[in-house]
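Just one chain follows, in the form predicted on its own, and it is written as structure tokens.
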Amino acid sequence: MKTKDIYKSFSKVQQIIIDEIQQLDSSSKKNITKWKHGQGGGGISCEISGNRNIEKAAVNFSSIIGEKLPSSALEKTGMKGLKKFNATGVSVIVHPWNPKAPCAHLNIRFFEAVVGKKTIWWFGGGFDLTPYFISKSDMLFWKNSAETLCNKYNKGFYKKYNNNCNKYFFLPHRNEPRGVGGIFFDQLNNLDYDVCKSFTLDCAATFIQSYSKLFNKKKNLKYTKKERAFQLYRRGRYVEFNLLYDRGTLFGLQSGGRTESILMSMPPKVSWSKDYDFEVYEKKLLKMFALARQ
């Protein structure tokens, strides 16, 4: 079983990212909750909040055992007949106070499941950026970081995984992307196990390094009440995606995970009302979303 190896590696990733996020806000405090899963395993959930830069962040680790893999984990895979499984993952979300600093998300996961008498495994994960105000140079920095990561392993990874990300993080009912994208991969097992593991861990490292650089660049910028209101308004899109389309949310609920941890990714404050005229802000943002997908 490879799950023991992944458990150690992913636990370390969680701690590294917790430490890095706390460095983004010297006023931040963390609240850690350990929980157990009904069928076996459990997790460690960490919520981070501060009064300067980090309004809310969540860095969660889970490693659970189940008898039947939820349909959300098998969607569009064509996999059938999977029974007993181990699912281990780390998920991260950061909601800044400053609307000039973007929201960001990371997830890495590892599945091990039994098919008949055979055990199979695969990795998945990725990261994406959901800004409210962003420049072309910052958008390109984010995309180039992802491309550099992918090119270390396979020249074809970036185009494929960036396209996956663009298709996945899209709100059909709004007919708009959730953000500027990043990478998204699943069922990664066609390379050597150590290579797949290295790529997944490198994905987490690239995320926190790139995001920290963007965050530190933006966190002290001045902003207006109108810009803050626009941030809260656009956070509504994030909530809509997570509740309507996110497979991670569905998997957590379908597999009997801790509800509070599953929904910890939600922003602390959100608004669907337009207290101001946001047309100029929205046009610029959607233009950048479209540019990121070219």
Contents of the next structure:
There are 2 protein chains.
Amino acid sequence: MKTKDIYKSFSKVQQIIIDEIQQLDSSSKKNITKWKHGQGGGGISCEISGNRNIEKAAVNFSSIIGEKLPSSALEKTGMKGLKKFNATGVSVIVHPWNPKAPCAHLNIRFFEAVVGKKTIWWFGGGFDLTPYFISKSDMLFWKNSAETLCNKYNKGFYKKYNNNCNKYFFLPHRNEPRGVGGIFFDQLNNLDYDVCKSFTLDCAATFIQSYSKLFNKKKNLKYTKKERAFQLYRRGRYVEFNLLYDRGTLFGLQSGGRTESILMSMPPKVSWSKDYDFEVYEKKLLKMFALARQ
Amino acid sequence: MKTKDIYKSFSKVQQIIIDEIQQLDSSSKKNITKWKHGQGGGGISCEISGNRNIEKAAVNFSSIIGEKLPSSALEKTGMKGLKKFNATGVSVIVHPWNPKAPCAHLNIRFFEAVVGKKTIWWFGGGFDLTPYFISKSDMLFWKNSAETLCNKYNKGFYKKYNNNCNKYFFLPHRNEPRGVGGIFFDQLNNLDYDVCKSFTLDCAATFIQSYSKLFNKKKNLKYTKKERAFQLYRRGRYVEFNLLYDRGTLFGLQSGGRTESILMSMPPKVSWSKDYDFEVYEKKLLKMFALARQ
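Given the form predicted on its own, state the structure of the form predicted together with another copy of the chain.
Next comes the full complex, this chain leading.
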């Protein structure tokens, strides 16, 4: 089983990212919960929060054993005769205090299943950035780091995976992207296992490096009450996306996953009221979202 | 078409409820938006908010003409050959400032369709109460007013409609009811049209009377920062219900309804962080939710 190998590597990824996020806020504390899954396996959830920079971050690891694949996953692959599967993953989300610092999300996952006498596997993952205020140069820095990562592996990856990301992180009812994007890939197994694994781990490394750089640049900037209110208002979009569309969230909740871990990604404070006129902020932001898609 | 008659009656209901809610908070202001639906018809959305008692309330009227029934509605009735339908309704939600005052929700709706050469119609609706702090006597007052209303029409209504309400307003991923319940009915057409209409309008009247009474009793009670934080935290459950399960919300968003009107029910301020230890509050509240189901 490759899952054993991945278990170790992904656990290490979780540990590294926890440490990196704690370094972003010297006041931050972590709260770790270990849990078991009904059908086998379990996870380690880590919530980080501080008074200065990290309002709330979640760095969750899980490795689940299952007998019955969710219909959404079966659909895609047309697999029949599935006997057993392992799904291992790390999810990261960071909600900063400072509205000038962006919110960001990472997910890496590995799936392995026995179908008849065959074992199949694939990797999936991606990351995206959801800023409230962002300059063109910072947006391009984020995109370029994703492109550089992809190009190390395959010249076609970036275009494809960036496109996936743009399609996935979109709110049809608002006709709005969730943010400035990043990359998103699924069912990656058309290269050597070692290369696929290396790419997936590199995603996590690129994510935390680029995000930490952006975060540190922004975390001590001054901001107004109105800017903070705009952040809370835009976080509403994040909640709408996660509860209305996010496949991971919906599958997790419907399949009896651990609710507190799944919803750890929810922003700590959210507002659906426009306490100020946000038109100028919103126009600028949506313009940058559109520019990121060009 | 009966829809013409209902249009008038439901418009009046909206007007009465807006006036009643404004009386709950002398500082409150209303913000009215008229909108048109793509396929025909439209609505009037009214948002009310004040500095003292009503943090946010939405009283929305809509009357929509459609050609294609949503699959969820077709499923239920097995109707084929549907040519045209009218759906008219009023939705009300109130989010008070004071955590001691409960949040409440009302919906009434009328559906009329031409199927082949026949015209079919039905009424639906209901109301429920979502408190953060509630005494047994207040909970029983709410339940009794619903039961008294039902008993005026049919001795079997209350048990059936209260049961519907309990089943519908439930969060499986939390294993929690949304509140202390009320009533919920759908496809009511097995009595005379006039009786069904009268019952539906009486629902709205009972709702606003009972709710106003509870609200006025609570709105000036003192509360602590911790109690307010608990209210914001529990509002998270409301958001989860509306975006994950509420048929009206999901259908509205998926069928190209007016997003701002549909999501006007969202609480103004929400929190997914436990700023305090809420265990004692939560235990008491969930005990009352359970008691309301007995």
